[in-house]
Amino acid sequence: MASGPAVGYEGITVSHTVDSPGSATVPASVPPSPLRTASWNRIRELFALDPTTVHLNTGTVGAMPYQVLDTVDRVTRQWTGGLLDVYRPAMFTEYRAFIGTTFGVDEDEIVICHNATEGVARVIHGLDLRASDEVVTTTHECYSVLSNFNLLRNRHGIVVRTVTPPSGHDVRAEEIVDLVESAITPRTKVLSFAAITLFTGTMFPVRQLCELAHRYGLTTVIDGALIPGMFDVNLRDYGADFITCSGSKFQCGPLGTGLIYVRNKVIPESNPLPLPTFWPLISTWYPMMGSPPPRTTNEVASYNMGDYLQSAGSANLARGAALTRAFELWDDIGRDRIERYVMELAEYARGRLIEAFGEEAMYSPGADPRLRSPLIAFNPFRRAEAAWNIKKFVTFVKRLETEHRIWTRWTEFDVPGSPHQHYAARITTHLFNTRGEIDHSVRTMVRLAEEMS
């Protein structure tokens, strides 16, 4: 781990990765961190994790590293029964910075919410959408996602257009980004998506949907809660105008925080249209009389839009710093390196998963290696009309929690061309997972689904 003298707000202490931002991993004064090379056996240990249980299922939420929840407990202690000045800290400032570092942006393009859920709701709200303006999206988006877009239908009038997403092994690419430019017509002004849609698993082509957008002149929001801690990414190359995050999926974090991307300069190489017009929801640093300046045109900021979001009163500190905590942690262990384990991890599971079940109960894209995610869905059962049985999945996901200690989940969504709604079992991994934790919990499915079937 990362030493040296610590430094930060008013009475929380912080890492000195975090005053000195220069580096997306160990700043160059600051030898390698042990963690870089330690065994996964090893970094397993780092995490508060049952040892009688196996998760598999981050894409709901993570397990915290023991120095998250140490974090947590300090500086909530720090700060209980104080008289400290609590509004200037809750703007994050450095710990944005550190962590949009992290991500290739700035701190002006960085806002620590509360979680994803939020920052969606925050974007969607803050778009400048009239009656008859049309969304793109899909169906397989998150319930926080569509509900939004049919506030605003209900609202404001808007159109809310959605297609249905291929699912299955076979799946290519060029068939989503195809089937989305379908759906757009003169009067679409947004296009949203996820980038790893969390009920099948299946990883957008961000950046191709990003660049169609880009030839139609719309704004795009990325629903992006399980790409921090899974993947070692630029998010302004993939092009988008806000991108949404969780802090306690895959970046293990503490309940209750997430991340909002919000693009505030134009880099054309990245995104070349105009910034859109945004209104800041919930910002008690908007101005109270006239408004802000114009958005700017170029690479220079033109104001500190990130600011305009983090402003929203007193905030959770502890949970701040310690989604902060995490970041340094991956960072250390090194971004490259766990997203290479959970994807090799992930083909591991993918193939096991098809010995067992085959690939016509897959439900995951398998077949082409950009739509692949670390997020597994798949039919355990016999029938495939069984997929249309939801008591069947509730009741297998339920019986490998309560009676074989193996946490997963079950998930709900359309099939093109199905006139019913499918479910599936859906297992996700991660770098506290192992082969042998993947070997015995499949072996485990077969036996209850051959039970249930």
The other form holds:
Amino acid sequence: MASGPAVGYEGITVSHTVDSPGSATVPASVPPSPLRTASWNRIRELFALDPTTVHLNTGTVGAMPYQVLDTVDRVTRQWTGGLLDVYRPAMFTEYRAFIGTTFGVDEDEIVICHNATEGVARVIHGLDLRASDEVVTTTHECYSVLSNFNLLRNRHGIVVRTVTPPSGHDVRAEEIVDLVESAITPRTKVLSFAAITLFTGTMFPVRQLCELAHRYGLTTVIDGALIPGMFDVNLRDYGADFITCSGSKFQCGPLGTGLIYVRNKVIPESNPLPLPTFWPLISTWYPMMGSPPPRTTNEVASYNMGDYLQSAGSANLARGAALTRAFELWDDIGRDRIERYVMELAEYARGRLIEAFGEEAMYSPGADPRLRSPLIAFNPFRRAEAAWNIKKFVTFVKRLETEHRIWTRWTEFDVPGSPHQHYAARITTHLFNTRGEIDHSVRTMVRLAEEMS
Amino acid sequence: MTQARSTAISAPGARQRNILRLLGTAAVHQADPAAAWSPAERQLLRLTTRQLVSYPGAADPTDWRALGPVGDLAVDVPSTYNAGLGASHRSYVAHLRPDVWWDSPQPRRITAHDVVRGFKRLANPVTRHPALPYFRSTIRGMDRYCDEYAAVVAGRPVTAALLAAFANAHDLPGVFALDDETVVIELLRPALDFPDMLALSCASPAPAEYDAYLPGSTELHAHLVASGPYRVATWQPRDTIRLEPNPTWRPESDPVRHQRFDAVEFRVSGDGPRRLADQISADVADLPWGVPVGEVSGYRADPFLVFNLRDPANPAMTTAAVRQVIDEAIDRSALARIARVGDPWSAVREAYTVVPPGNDGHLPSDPAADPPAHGAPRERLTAAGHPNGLLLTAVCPDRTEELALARAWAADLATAGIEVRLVALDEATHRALLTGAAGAPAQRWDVSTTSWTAPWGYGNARVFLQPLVDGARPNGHRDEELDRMVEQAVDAADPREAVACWQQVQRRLLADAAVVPLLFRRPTDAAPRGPRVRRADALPSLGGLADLGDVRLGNER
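Could I see the form predicted in complex with its partner chain next, after the form predicted alone?
Let's see the whole complex now, leading with the same chain.
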């Protein structure tokens, strides 16, 4: 392990580095990182970005900072060919503690897993659901959420009730909460939704929905793939039971990294409900005989649920180190500062897109600030019916990429009341993007859409 | 015959020995995808048409690879993983191969617009395709389109121009082309069996030339335009149908069919099954056609009785008690004996439920749950208000075995006081009567024999039952409760739930005797093969008939 001040790329000093498992505690004497006040142009230089491209697709995958890339390489080499115990460090105890601190939760509540899909699958299949129990979710969930609930339906006979959330500039949070509440029945056991939907970039009213779940006694499963690296949040404040995250999207960690937040203590102001029964799938440390102690009913954990989930044989130690390195960088830059920048840039982009294509072209909410996110989905074409022409969107995104080096993506989703599958172009703003890039991209998209309309 | 086709033809007399020779006991009458339905007809269409997706041949028909379609005219089966199917499972996007051609006078590529035209033709009121109920309840706007199409021709002389004018002026809302090579099909609700529906020959694309002819007509058969590896050279359904290679077909763009022969000949033999087997053994022909050549897991319903519930010749037919007398009066064991003689290539069982064994939703008959009615059939007919008996008109295909079976059950009914006037019809007329086609002759009827082979073998809970509850058909049984059950069944996204719902439908149909099952049959591997045959795979989607797209002979190229 190496810690303490280190020199980063382009002469920027970072507060500390963690190369291998061990204490990641930041010494009290370490001064604030110069990154805290570094310009966004300087921060952009930390990233392994192709200078000839505009990366507006962090909603799919972020860009790794050079230091993260180096950590992957360095730690892989450290552990190659040695005879060290690989099982103990694979618990990632210190990394989990460090990441937990960032999110205001404890090490026993955080698991480093392989990606958000694996995380959500382990959560869904660990739920104590039986035949006829109902799950309420939306049609705008990631496939990995819907497919795993369908698997449970096939396996155990649960009932999956889906609602199609509204989309468009004028959507308000209350519409979403009311819609979700209308689907809850006496048999509902679980409420599952994305914090930010990948299709329309709607920031769901997470706390409001969790409070709704508390009123009905429901377990909450949140697909929070986009949360890390986007928001300066305390995960516990959401009041959810489970939040699964990606490490490689807004957090810009290596591909194949994810997080699971699992509520492991009862803190009434966060979530007053008893801890749900949960079966930690894929676990070396779950007892081989007997059962774990009863789950706690107060603020002191009765056992380390995080360890049960984390213990899954050997692990890629470099990924844990590199993901933690990405977290350290974010802390150095300042997560509050990043969130502010990302959201301001998103508002700038939203304004430019509305200016170019009109409010009616927007699938992402904009009028209600509670629903805004840095993912913005829209129909750039003149005719409304182009919205159900997949070819136009595939071509649009492809041409942006190949002819203009602008990386976006297309998405597909249901729209309430429409018989069609709708498609949208989607851009994502992140800390390495600039207003100049947005201006250039919107201008290019206007020209291209006009040509294709 | 004037064929609408490209001018390139195979050299006469060349390699005449390289002919696939098929001998069958019954004629086929249709090679128009909008009208053809019997397994034998679809066996022929396998060679002359393309579909968006198709089943590949497999040496073992129970192999899962034989049960799921693969891309055919479409590059792939639309799925979530190739951007062909949204998460809601209601929007299919099919991307067409760029190098599939019509054998038209000026060969041209098959486009998405041809696929749209194919679906519109399927909705035509003249042929009322037997598989239409599957599509009406699945594709967005198909039901209404069919109704509006029928309303346009009602009470008017039906002409090709009238049909084409409607089709060209009216969009089918759920089927549209994005461009030449992309077609979107939107569903009312998720249907996991929709790829199987797309694999049916009735979902084939149609060339613009077909607008000039009435669907299924003799004129159209003189102007068939092929897209498969063969095209029709001679069309004499009751004697010989001869196919020759389609010069516009390209092997690299067809993943399921081959073009191995200089010609394929279908000849009709008026002889019985034993004589047919002898001829094939003697190398007079290579394979039987219309006869299963290998085992498949599911039985077929063959035959069963349906009733004219909409406009019967005898109004008594609408009374459930009368239909129940018919059900109970028929001796299935006697019918099974007749069938075993006429069809030595199938395992035959007595049938008491609609869905045959080996298909989703089959229910074994349960004597405890369905005890036999008290009293002799004759007494029960009297109790139903017909002490002097009844005279019914029965229609039946004019095939030897089916007539023999009909005479047997008619004799059973006679003992119950029901006299049956038997009318033998050619298959096309018989089908038109059953489906309520606009072009059907004015033949009044009460009861009919029919048969049904599952057109797909996996996840097929709806295939036997849905046509029996289709209100557009004369035999379509409907009541409010049944309508609710059917709606629930087609709405069920979970296959297990769908099976349970369709089983409810089945129970209600049986309780009302809206259908009288007689026999189930399953192909065995006893069918004869000529000495030259090296490979002839049984296709489950054709009830075990040979996949003519991949037959290999000992002397082939």
